[in-house]
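Take a look at this one chain, the form predicted on its own, written out in structure tokens.
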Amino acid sequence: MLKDVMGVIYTGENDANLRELTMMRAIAALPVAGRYRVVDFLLSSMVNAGIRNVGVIMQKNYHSLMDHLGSGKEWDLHGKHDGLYVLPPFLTRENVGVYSGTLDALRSNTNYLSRSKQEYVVLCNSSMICNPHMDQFIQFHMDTNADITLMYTREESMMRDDMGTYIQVAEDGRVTDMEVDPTHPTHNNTFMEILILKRDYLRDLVDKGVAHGHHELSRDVLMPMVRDGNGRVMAWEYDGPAWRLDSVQGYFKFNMDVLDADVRRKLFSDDLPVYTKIRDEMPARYGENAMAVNSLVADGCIIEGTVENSILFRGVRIAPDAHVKNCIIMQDGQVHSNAYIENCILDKQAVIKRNARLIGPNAYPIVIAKNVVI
């Protein structure tokens, strides 16, 4: 059944907020818990629920995400039908890379919508990480003869000022009402930005709200909709961990969360492997004076100082006498001898020379961008 449903991933949020971490790369090709990248959890929780065929909607800075996502081989969609299709952003003298929001995205990829064969489609943005069971998410959909099904959460963390889309749900789970980026949100169940609905109703949908002058899915679209009762909106509660990457500090905490065995169990569970682009590398090494407390430390890692807190990318190497806290140092990254860093994020290629000190507040970690020296 699950063969009548394909993905669409669109990767246009506001990413202004994450400030170094998106100047070269999308939120989706964030690197994040070691060895993922945000858009891996999305994309894994689709098919893992059998889809197979999956686009993923492009924006400015989409070179490293491109790299990361392939040819689909690590997510096993590079079969001879269907599989992953990168939708980059369609240049025009009008269009310079950067879509209005949602529907712009669409009504750009209205081939692609087209072309494609299946009768459902689950659409969905990137800047949230969760793993869902989207199989019973669909199931959910289609039990309930919905037009639209809405996945949200009742998790806290999610709910932000003046940011997001929130829901009032009803007892037989239909959705009553809708606020869109409200000063103090009223109802505290957050749309997560995941919902399924018919190709078909989609492509409808879509053209009648660029016509109209519309851009913003949730609250050109979907708000009216509900506000009006003329469809049957209906909402599916996710209850495991999620987080909202729209800041440093939402990637730091997500990142810091991870350390937990409790959390990493919930997120990476048995049953709902995530997967991601392999790179064969050594197994990490530890020198003799080296000391790793409550860390995630990536294959091809040297470590010789001291780790504790933090999560290590590949290839990450700590100098002798060294000495790293509560930080998130990317690929390749260096920390020499006798330096201490605390809360700190290091982008990838990124060097602390010897006898340096960097000491973030917990509340607002320092960022050092790619390939910056200190």
Contents of the next structure:
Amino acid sequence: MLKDVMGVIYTGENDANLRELTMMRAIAALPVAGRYRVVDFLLSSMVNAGIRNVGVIMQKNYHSLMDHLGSGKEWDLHGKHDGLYVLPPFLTRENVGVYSGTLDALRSNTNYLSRSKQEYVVLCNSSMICNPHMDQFIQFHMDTNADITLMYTREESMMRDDMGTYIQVAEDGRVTDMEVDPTHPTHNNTFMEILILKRDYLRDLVDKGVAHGHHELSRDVLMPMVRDGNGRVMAWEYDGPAWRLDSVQGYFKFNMDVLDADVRRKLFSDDLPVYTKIRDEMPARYGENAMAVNSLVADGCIIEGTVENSILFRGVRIAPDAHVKNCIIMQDGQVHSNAYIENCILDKQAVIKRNARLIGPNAYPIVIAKNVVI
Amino acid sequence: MMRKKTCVAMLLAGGQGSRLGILTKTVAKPAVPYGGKYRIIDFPLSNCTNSGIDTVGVLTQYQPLELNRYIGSGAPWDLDLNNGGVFVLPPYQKGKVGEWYRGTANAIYQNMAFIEQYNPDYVLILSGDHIYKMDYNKMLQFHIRNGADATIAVREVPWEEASRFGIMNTDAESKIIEFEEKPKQPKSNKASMGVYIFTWEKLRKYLTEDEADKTSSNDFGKNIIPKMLDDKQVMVAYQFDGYWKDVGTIESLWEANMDLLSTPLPIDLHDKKWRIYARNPGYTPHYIAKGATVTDSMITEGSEIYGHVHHSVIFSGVTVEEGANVQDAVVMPGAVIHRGAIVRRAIIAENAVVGPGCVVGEETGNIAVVGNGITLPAGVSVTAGQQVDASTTF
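Switch from the form predicted on its own, shown above, to the form predicted together with its partner chain and output its structure.
Now the complete complex, all chains and molecules, led by this one.
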């Protein structure tokens, strides 16, 4: 049954609030939780549900994302039938290569949609982190004979002023109202930008939408549908942990939350493994005077100094007498001896030289860009 | 039609490795975990792929399930190829006869058809018993340069240990003039590493002759190599100077793991140009909790440390609970050390559980072992050198 579902992940969201972190990469390619990229979560969730055909629509800065996904081997998406389809933007007479929204992006990729054989499509964005039982979501959609089923969460931390889509859900699961980018949301069910519908129906909606000059799926298609009642739009509640990576603070919070063992157990449960690209680093090594507490440490790290409440990605070096507190240090970052850093996010290969001191405010971590030496 | 390969590797992985005691009761020796995230076989397989040898036959016989699953398609070592790749070769029936591999040479003899498919010029014979990084291609070039029929990799061992090894006596040009298996009075300290390159044409001839000799024990060290020497074939010794560690016994396996805790690393596993590849279980990074202490240790993905770990190697998915004390220990994948337990100079095998308050191993003496999947009830003591398996009673 599940072979009859394909997945499409749109990775072209607005990322201005992530500052330097998304200067050189899409949100989907943001490194998180010590060894993952944002896209790993939804991609794994789809694969765990038996989805064998996934298209990833790319927009800007997609080089690191393509590099990460490769042939799709790590997600077992490198088969002869279906597998992983990387869909970068391209130029044609009617397509300028810059998408103004999900609808627009889907229209540019109608070939991929029409060539696929599956009856259903799970469509999602890539700026949220969650690990849903996608098979249950799909089953719900089929059982309720819905035209479209939206995934939502009651998690309050997902609500934002001026952004996001919020829905009202009746007892039978029907969506009765929807607001897009409200000043203050009045419904506390956050639409997680994950939905399922029939492939033919999606193509139809895309054709009609674009013909009417529409670009966005939520505002231009879903909202009128809910408002006018012409279409059975249902909602399925995801009750696991979820995060919105819409700002540096949101990014920081997610990583710090993963330090909590309960959160880790929920997000990385045994029946929903999260796959990612393998780097074949040796295990992490701790020196004689190493001090590490409440931290996640990936393979390839060498820790000789002190690390508190921090996330260290693969290949990070913490020299003797260096002190790292409340920090996220991405792949191959280095903190040299006697340096002290607190509330910092070090992008890949950033180096903090000896004796440096760098303390960010609690609510606003300092971001050190890729390859920067301080 | 297969395309020709210059060199095909044959990895002898069929031995039980009985000196590893309960650790190889249910798995073949090459599948024994080592170094936090590896298995012994990762070293010869990674060496092959890094040396540009992309066709590898793995000869299995003893408890092959784990090894078969681990090797799979060969993808972790880039050995899932259309032309070449890694092949698991168990013994099989031929006509009405089926037989086990009788010796190392017989195992290769029985798989001559596999080798012939690739019509190679040379065959590299490897074993799954050692931890080392070696460029087999350099050895092959040496073999070709010397116009050799056989090249045997040797390593200088301390003189006092030389009588434990197969010793090669060579002339000034590295030509082997004599081979002595475990000599009482060694004339040289060049020990065979069990890594051989043969010119295939020659090896095929000697394997066939050896098979016809009913008195032979069909072994490379005992039969093939002495016979070739007798016949004045060109045999040379290729000297290897890097780290090389036999992990054939409990003590040496433990020592080889402890070697990874010294600085500088005696075997550089950070080397980006010579990665050691392994199948990845796909866990999160490991977690060190508040109140935990970790010093002088090596830890890998999926482990959660709440207690105290000193001078130990912790594999994937291990839990060390609050108040547990782990020192000079090797804790293999999935093991759990419950609160208050003390583990010293010990190997805790895969998925073993050390109950609350247990004491495993002692500060001195031999290495204690808790076998695969064994659960130690609370408060039990395991003495130095003791091996706990399902038959142990408390």
